[in-house]
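Here you get one chain, nothing else, as structure tokens; it is the form predicted on its own.
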Amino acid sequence: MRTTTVVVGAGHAGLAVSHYLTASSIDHVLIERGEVANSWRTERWESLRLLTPNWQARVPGFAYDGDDPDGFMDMTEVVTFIERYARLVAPSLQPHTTVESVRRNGTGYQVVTDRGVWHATTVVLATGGCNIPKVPPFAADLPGFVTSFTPMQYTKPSALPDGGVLVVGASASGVQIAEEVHGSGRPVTLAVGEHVRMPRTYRGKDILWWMDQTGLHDERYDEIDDIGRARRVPAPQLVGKPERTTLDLNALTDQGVRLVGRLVGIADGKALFSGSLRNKCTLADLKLGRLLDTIDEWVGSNGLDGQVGPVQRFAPTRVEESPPLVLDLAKGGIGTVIWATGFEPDHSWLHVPVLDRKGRLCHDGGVVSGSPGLYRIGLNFLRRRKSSFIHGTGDDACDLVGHLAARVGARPPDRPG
């Protein structure tokens, strides 16, 4: 089977790209290994929502349209806003088709998957960047009687073994399972290290909606000094509730969630700790006041004190005295850990020589270096600091297809206003 372009993933940002073909007369074909939005669908707790308003649920030629714009929608409204997007762009889909090996073929591509072969002059993997749960080696050392378990597989709190319950990582997923499982009645420790301070509102609007009208989430990845660093920073702390609460580890701390710092190994039955914990909090601190700064020059410079809430400052994390460094997981009671340690894409199926000594595909901006007609989606800062956002996918997809049909002599899609 041939056509110009495979598109391996149809969630939102294969979605996108296939508007974007579509828009430049390009033939091309989604292979999805399930259903569409099968990671939402598949690899999510129950009661997540997401972290980015409606409003902002946007993406090539469809937007979010209920009567909730200021609200943030769980898992199965995801799905169906995903769904309904696949209708209107109506692809060529090959669903519950699993691609085993991508490989050079001449000038083009071989796509092998379990239900045919593609030769295509292009290839978008569009497979999303949260594919593989990062668990540190040292995870293979907890006792016997302590149960792990990822983000991945976890679903609610009554799901777990019984005790206490030890939750590692203080990004977007760890700071709203840690919340979920103590107000469920357990006891939870949470294990803290680098870590994205940012609250919910400030002078009276979404923080992401600051982060997109001062052009933050448009901050492009060849304006960064080091670009790999900030493709590396944590999710920020947000948690999307309709009362638009800040979930920080302030928040944490007065619903009675211990911290300790980062957890940096597992000897004899006891979970070891740095003593960073103060340092990562005064750091996250920091960085928090400075988007703040930034949010309240442009809202001077633009003469709309007048216009929103007052200038706020929120108290610095507190932090005990003496954190402790060691807990003996089996007198702390502890019966689970939950490794909320972040993600990486799996490109295990890729068999061409595009990634680093770490296993991280090089790229510039998602035109994949070495391998001239193949293109990534979906990463952390990919294009633009909002690349990860649903609604940062039209333009890096826009970008992309732009390049894509550059080289296969096509009419690049019209950028769109």
Contents of the next structure:
Amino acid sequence: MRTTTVVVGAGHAGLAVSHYLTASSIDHVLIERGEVANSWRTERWESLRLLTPNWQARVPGFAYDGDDPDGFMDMTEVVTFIERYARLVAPSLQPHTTVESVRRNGTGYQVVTDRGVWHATTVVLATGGCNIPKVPPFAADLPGFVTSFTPMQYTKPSALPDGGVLVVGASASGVQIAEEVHGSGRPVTLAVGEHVRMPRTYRGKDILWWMDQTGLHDERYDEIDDIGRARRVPAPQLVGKPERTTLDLNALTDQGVRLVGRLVGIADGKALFSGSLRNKCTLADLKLGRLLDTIDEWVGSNGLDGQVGPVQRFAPTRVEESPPLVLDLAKGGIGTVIWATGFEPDHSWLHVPVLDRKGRLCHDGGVVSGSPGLYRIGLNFLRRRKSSFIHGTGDDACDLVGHLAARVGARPPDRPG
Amino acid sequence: MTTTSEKPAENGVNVEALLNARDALGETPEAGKFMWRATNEWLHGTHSRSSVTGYFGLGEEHPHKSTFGFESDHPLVFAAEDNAATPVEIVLVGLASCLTAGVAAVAQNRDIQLRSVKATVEGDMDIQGILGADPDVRNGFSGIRVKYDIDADATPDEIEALVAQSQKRSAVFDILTNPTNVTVVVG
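Following the display of the form predicted on its own, present the structure of the form predicted together with its partner chain.
Now the complete complex, all chains and molecules, led by this one.
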């Protein structure tokens, strides 16, 4: 089978790419291992909601049109949203088709699937940025009585054994799971490394509204001092709840969650924590302060001081005097560990020499380096700070399809608005 | 607004060389593998002398400009001769030296002129641990506090950020806050 462009993955990013490919009259097919929005259907815990508000759910040619713009979609609503978008884009879709390998083939690519082989001039990888949960190697040292879960395996608190739970990692997944599990009567200890602290709302507006308005979300990958570092910044401590509550470490402490330092090893049935908790919290508090300063300056320079809420500053993160460095899992009643230690994309089926020594894809804003015609979308800070958000996909898709169109001799898509 | 200083900050740290080295290591990560060494010889009682003569890094051996010597002893209250600082005090010295170097380097990189940087370090220890009197008391410090007094052309928040970033990039801070495998053999 032959086509100009194979798009791997039919989530919102693959569909946005398809939207622009169609606008440029570029012949293409979307290959999807499951159904549209597969990861949202199969790899998320039950209570999860988007951490972006509904008004921010916008993709090229389609946007949230419900009656709760300040709400947050649950997974059923996300799947419905993406299904509606798929009906609008109406791509040539090959569902339930797993890509087994992508190889170079002359000037183009051979895409081998479990349902046949495709030959394409160009390939766009839209397979998501969170395919494989990262779990530290010392997880293997956990004693046998401890059950461990990744966020992809976690479904709901009642599916966990009774008793104490150690949640490792305090980014978006970790703080959300910690709160839910602790609320179920299973006391949670939360191991905290580097994290990004954010209030849900600031001066009366959603914090992500400010990120949009101030231009922070539009900062480009080629205008950032250290893009490698920016791409590794963990997801902010946000939760999408109807009450628009803030879920920072102080909120968790108030609920009774115990904070400990970064988990650095397991030895003889004991978890070992770094003594750096105070430093990690101070770094996050200072970084939050700089973000709020940026917002306040923007408000001032735009003459909006009377039109939004008053300036706020949040109490420093409370850290107990001497957080424990060692936790005996048996004596501490810990029967479960949840590894909320991040995710990484899976490129294991990409048989093109474009991965660095750590297996990371080498690319320039999604244009894969050293392999013309190969593109990636949907990674953290791919082209802009907002790249990993649903509403950040559109601009990236337009840019990348523009580049791709030039390569195949097609007209680039018009930039919206 | 008055302009206090137009000229770039000069703290005596060659930040450009450090940033170039970081870029070069991206190409040749092997060169980043260093081995630091010290030798130590018992003198008498709890008194000993250590020497630092050279190190391995960037793929080869490097001698220091001269051999540096360090003596250590235990204090009179331990019924020792107090000929030199205790080993744990030398650890505090190492932490403060590392953090101060970091403050200077970060300040240089952020174009902040330092005028004075002073640190006071305190380490708490319950000697029931090292005496084996109570197995629930650890041998090492139960806590370390460092207080910085910094005079610089910067806001209090910027100075706070210098000190926070210095901890983030400090080898000795990492050594003290994270468990490390230590192997001791008899030759």
